[in-house]
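The chain that follows stands alone, in the form predicted alone, written as structure tokens.
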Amino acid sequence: MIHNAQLIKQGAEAKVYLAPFCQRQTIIKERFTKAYRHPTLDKKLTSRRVVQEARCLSRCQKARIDTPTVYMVDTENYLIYMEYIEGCSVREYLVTPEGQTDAAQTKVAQEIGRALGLMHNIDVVHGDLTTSNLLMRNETGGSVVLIDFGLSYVSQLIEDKAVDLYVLERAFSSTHPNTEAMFEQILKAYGESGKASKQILKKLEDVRMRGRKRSMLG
């Protein structure tokens, strides 16, 4: 157990507390293990699997992309410390009257967008892109945090950033009704940071007409 841990969040893949650490308040992430797996084979995917995410993290703030910074990591027992964002949820912002103003949602769009954009210039795809992995911090102007980066990976593949995006496009749409008109704006935003942008929107458009068949079949 972990030292004065406040559970806030459990997920399928592991669960998040709130914990002082070195003097101050602390998100610490802890995997958890899969019983149907092997022990030893467990471990070491496990492990991994931490590491990589640490990485992903450490990789998007070297390259001035708002993350949560990365305190330590202890794969002994599945854990990362990281910084702890005082602020809400894109999700819980854009139901709040001010969230639903065009002004306030065409800022928080090119917000998103360029840092999506940043992020797959350095190759990172998130793999689990939804308003509730977007924070904006409390600050005054605070910036759109990226968080969750649990099921991350580093890739060069047009396919797998356009992916990346429609995965997000999708959470806009069954969760943020008469939003379209935002997300083309993080779209445009996107375009204009990422490097082969104009490749992965366009293969965007066929992993769109790939989710339309499925739909139409299912």
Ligand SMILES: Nc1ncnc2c1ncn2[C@@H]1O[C@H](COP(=O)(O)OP(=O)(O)OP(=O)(O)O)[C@@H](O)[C@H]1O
Contents of the next structure:
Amino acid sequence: MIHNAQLIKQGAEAKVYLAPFCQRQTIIKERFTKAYRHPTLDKKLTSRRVVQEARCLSRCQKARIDTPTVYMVDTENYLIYMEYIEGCSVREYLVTPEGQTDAAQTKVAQEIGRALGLMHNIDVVHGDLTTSNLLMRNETGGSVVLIDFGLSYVSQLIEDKAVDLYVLERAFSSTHPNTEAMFEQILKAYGESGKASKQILKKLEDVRMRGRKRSMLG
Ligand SMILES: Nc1ncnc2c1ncn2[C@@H]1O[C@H](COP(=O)(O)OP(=O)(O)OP(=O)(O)O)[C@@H](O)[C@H]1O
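Form predicted alone already given; the form predicted together with the ligand follows:
Complete assembly follows, chain above in first position.
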């Protein structure tokens, strides 16, 4: 039990709390153990995921990619203590477009593309890119912060990075109608900031094609 904690999200894999820690508001992410798994195996897998998430967050932070700072990792209790980002998600931003200018939306798209390009440059694959996992930091006037590295891993494969982009593209098209132009701007900025981004964007076309074939076959 985390003292003075407020539960802000209960997911299938983790609980996310907001709680005071070292005199600041802190996000505490707690992974569950799975009762259907053998206890020893379960402990190993759950703590491995906690470590994996914290490692990918730290790897991004070292490369100056805006992600929550990790304050502490408790592998015994499967907890990550991290910086609380005050702001709204890109999802919330896009579902309430009133008063947004094209220039503001372009800036957000460019920031997303640039952040993803830098993340892939250091071989971090996010694994769960959605508009809910992109936050806009109030403090800096809405700069984009990547969160939820629960499914992230390190890979040099062009294919893995292309699939990462495809997952975000699907999230855009299923959640936000009429954002094709914005997604194009994301890819343009991505193409300008990544080392192998041209190859990855080429591979994205194959991944899309496979996705289309799969949905045609049902
Ligand atoms: N560092 C943070 N600052 C502010 N809010 C956060 C932060 N981390 C998480 N949140 C909030 O909590 C929600 C859930 O967090 P997260 O996406 O990491 O968990 P999850 O989806 O349940 O976990 P997982 O996908 O790893 O099983 C986010 O959508 C966001 O609203």
